[in-house]
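The form predicted alone is given below as one chain in structure tokens.
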Amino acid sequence: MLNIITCFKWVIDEADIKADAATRKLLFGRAGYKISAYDRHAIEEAVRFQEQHGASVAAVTVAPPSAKKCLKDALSRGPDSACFVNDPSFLDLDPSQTSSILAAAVRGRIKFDLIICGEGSDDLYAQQVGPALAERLGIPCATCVSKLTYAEDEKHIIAERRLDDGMETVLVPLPALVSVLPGINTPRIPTLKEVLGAAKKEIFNVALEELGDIPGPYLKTVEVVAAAMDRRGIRFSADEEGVRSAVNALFKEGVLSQGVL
């Protein structure tokens, strides 16, 4: 039977983020939190393997203690158990720290054949945690995976990777780590029964002092501001003459160049 770990991140819901009109600084005061949409696909893929091959699935996250409610959401989506690696200092971690903490928490505590991560996260989308975690654990890694198949007899997985210039199919011996693209599946919506059943599933807590030395950040976020949109304010009618005059105005301002249209 396969033992699968699926990693997820608890992030601010971008739909709740507001921006100050004058300074463009982001306002998070009333923002809620959710499981990163990319990681929902990772959880779903792990649970599908569970259904198809009788695998066991453990969901793992790194977060401050206040994020504990994320575990119920994750467990309602199908995993058998959850590992909550938590400490008040686990705020605004960079990818190197997150991968170090995950590796320290997983190594020697959770048996695994396969680790499934999302390709990125809704907040940073650094795409580094999965490959860095695989490197720290000393296992092979496949990224940008759009289809995943388990060859039970040969103890490896077949991963189809979507690249910029085509598709690549690779055979990856287990244990291994894969990061999956959103197109790999459609995450299920938990039923009321599944939500209630999540409260009965096992949760393992791992504290900072159990992890050993964790490196400091390599990256520091100095500032995040909303994008500015420069509107030209050109008004035109919907008829042919109106559209022509608007396009000519854009040519004169240098916004458009000859050959664009």
Partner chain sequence: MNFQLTEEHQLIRAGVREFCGKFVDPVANEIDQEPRFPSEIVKKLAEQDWLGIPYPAQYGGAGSDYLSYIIVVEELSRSCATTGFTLECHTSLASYPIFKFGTEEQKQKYLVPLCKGDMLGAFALTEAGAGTDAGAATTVAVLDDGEWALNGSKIFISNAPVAGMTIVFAMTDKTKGTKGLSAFIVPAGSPGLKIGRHLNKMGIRGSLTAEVLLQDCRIPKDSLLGQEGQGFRIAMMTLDGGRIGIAAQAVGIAQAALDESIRYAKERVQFGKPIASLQAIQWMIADMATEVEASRFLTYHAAWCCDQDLSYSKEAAMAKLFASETASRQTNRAIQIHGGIGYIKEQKVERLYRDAKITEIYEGTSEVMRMLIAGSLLR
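Residue numbers count along the first chain shown, from 1. The term rigid core refers to the maximal set of C-alpha atoms that superpose within 1.5 Å between the two forms. What you see is a predicted model, and the numbers here were worked out from it, not measured in a lab. First, how it differs from the form predicted together with the partner chain.
- Comparing the forms between the two forms on their rigid core, the Cα displacement of Glu14 stays under 2 Å.
- Relative to the superposed rigid core, Ser245 undergoes a CA displacement of at least 2 Å between the two forms.
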Given for the second form:
Amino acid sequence: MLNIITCFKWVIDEADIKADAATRKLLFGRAGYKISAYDRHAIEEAVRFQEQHGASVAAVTVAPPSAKKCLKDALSRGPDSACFVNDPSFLDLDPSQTSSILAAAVRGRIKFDLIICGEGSDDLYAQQVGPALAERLGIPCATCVSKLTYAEDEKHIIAERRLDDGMETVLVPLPALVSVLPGINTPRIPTLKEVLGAAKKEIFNVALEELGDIPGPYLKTVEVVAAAMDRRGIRFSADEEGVRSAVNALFKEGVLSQGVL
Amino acid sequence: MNFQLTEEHQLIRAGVREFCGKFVDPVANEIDQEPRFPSEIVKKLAEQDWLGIPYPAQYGGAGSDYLSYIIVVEELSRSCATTGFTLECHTSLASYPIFKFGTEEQKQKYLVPLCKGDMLGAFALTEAGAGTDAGAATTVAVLDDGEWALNGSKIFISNAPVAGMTIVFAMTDKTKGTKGLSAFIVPAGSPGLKIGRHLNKMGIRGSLTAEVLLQDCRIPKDSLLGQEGQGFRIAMMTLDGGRIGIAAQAVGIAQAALDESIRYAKERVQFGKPIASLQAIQWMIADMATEVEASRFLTYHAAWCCDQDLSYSKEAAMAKLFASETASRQTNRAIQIHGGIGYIKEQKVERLYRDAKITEIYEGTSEVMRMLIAGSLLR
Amino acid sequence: MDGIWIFAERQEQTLELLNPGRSLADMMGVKLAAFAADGGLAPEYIAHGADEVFVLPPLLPGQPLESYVAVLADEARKRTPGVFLIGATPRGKEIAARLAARLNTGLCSGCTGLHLRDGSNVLEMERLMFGGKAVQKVLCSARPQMATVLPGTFEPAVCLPDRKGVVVEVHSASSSEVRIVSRSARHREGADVTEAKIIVCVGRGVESEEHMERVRELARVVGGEIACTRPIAEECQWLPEEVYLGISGKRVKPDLYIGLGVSGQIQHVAGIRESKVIFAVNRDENAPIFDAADYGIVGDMCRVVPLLIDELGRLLKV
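Having gone through the form predicted alone, I am curious about the other one (the form predicted together with the partner chain); can you provide its structure?
Once more the chain from above appears, this time first in line as the rest of the complex follows.
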């Protein structure tokens, strides 16, 4: 039976973030948290394997203890157990720290043949943790995976990677890590029984002290400001006159090549 | 005292919101305008285990609590009142009486498919001459040759055209008034059972509402639900729980009116600034939010009483009374905030306004709610 | 610890990276080196600003590009560059992430801006976060300071044909447990949207595929390319995935972006933010695209687009 680890991140819901127009400061107010959307595809893919090949699935996250809520959320999506690697200092980690912590937590603690990560996170979208984790664990990896197949009894997976110049199908020997694209599946909405069943599943806590030395951070964030959006915001009506004025304005901008006015 | 929803309740809410965003919001307008019954959504509700939320797993239910169910009705109604009400009618009015009063055999035969979504249920109490005054029912049931023979007609019966079984109330002893009323399980396709014309309603237009005609309708002897003469009690207990569901529906509609109003007030520019900066609008929004919150607390409290096995008849009546009147008030305000555009079909607030009104009427009018509340206080 | 290094999957991306690479090298007083998988490209890279070109050993059949991670890591350990810029293509991003882990350094992913912090040799790197809602500035405390840079962020470096440089053959062995089974090139429908001066972008508000005909007509009249939002490519599949714009798709900076029925989700806006002029048509007056637009018309596509075609056709004499 395959042992699968799926990694997920508990992120602030970016839709709840507001910005102060004058200072460009971000206002987090009562912003909610959620499982990063990309990671929901990773969890779904692991659960799909569980259903098709009888795999065991452990969902792993690195977060401060305050994120405890994420566990039932993740477990309601199908994994058999959750590993909560938590410490109050696990806040705004850089990708190198996250991958180091994950590697230290997984190594020797959770048996695995396959690790499935999302392609990036909703907040940072650094797209590093998957491949960096593979490096730290010394296993091969494939990123941008849009289709994943496993031939039972064979110790490898076949991954279709969607790249900018086309598709690339690769054979990856297990144990391995893949990071998956959102197009790979449609995450289910947990059923009520799955939600209620989450509480009965096993949760392992791993504390900072159990992890050994974690190097980094190597990146220091010196500033986060709202992206500037200085647009004119001029509106025209939807009738002929409005359209004519709009087209006129575009000509005046000089963005329509053969302007004859 | 704890005002926080459990993690499970929060997850259920998040799940329903996601469900609505994906499957309900895109068709809610179409369900209202065509109108059409959202059978494809009902099928998906079953897949989510939402058709038998508060009933035990042994009967195919999800084995959850009443509050979970209330949250699902609220969130579905926030997106589409037809869908929220369809679930409410099925769960509270059709499934509950079987769960509470049915024999083990009746539960296996009906409650299991109801909870699993293999069958929808309906509840037929109201008659042309017997609305609030259930004791005036003229539908009769007579035991004849080892079968019950039912005669009479019921009106305004929701889900009837799509129901696999209907709980029908009929007089087994006319001389006893409400004490002569009995409840029966009438499966679809029973001889003599006819579904009358489909009514063209002001709101919850996708919900199927029809007459149920019983013309020497023959059902087996074991179709009696509970005891002979227990019908009125069954109806009243069923409606007590149903009212919490209608309150939840009203909260969902009112919340949607508030959501739409906030969004519109921030976007709509008049006199060079968003109308949200005008105090007249701010006060309306503040009142709306406060009343919606108050309705929600009354509703959740009633559900909580139900979950704690406390009496909840008065609480349910208060929740329904306040939440339904809140829904009507808030949808009215929402249109006022929208101005002319709010009066146009295809605007969500226009639909909400029409959907809100029924919550003040069905499963006991506001007047009946006041009677019940006063009755329990002045007894 | 010096030297600016450049690695990109393709030639045009290398030429783009040589541009900021050259400026940084000059300011920091260090050499600029570029990797080339094909030695034949060395003269061109030198002409575009490279002082050194490291020619990588050829990959074995079935070896993916990512097999170079071992080679790049070996070289970096040996020669200790101060800055390492990598083209943020899918393969480049994987290579960079793994390399940063091997070298125990920091990596700024999807970098959109690079500056030296006042007089120092410390890079201040900019990137987007929160789905494009915010700009994050980061410093890297270890060496090399790494960044992946999105294609199209910089103009290609200036070519000076007389420039001199050194070509170095790299001999470390590439290795990979991953084996390529097959490859299929993406067939292109039309031109590259990232090159287009005018883009006509289709969003969910374009309710049916039948309306695409009018969209194409508008694109033809203005001489633009057609692009779309993510759902149009992924869910509706009306257009190929290579033309969807956004933080996870293509990022464009045309002179004119015309959004038709585009709601303006932040993830999409992040991909069009650098357009010179944004013009939007949407039926929903509350659509966030209007906050991101210079000009907007609130109205039904079916009505507005034909009017636009007429008016633009008349003026552009198409």
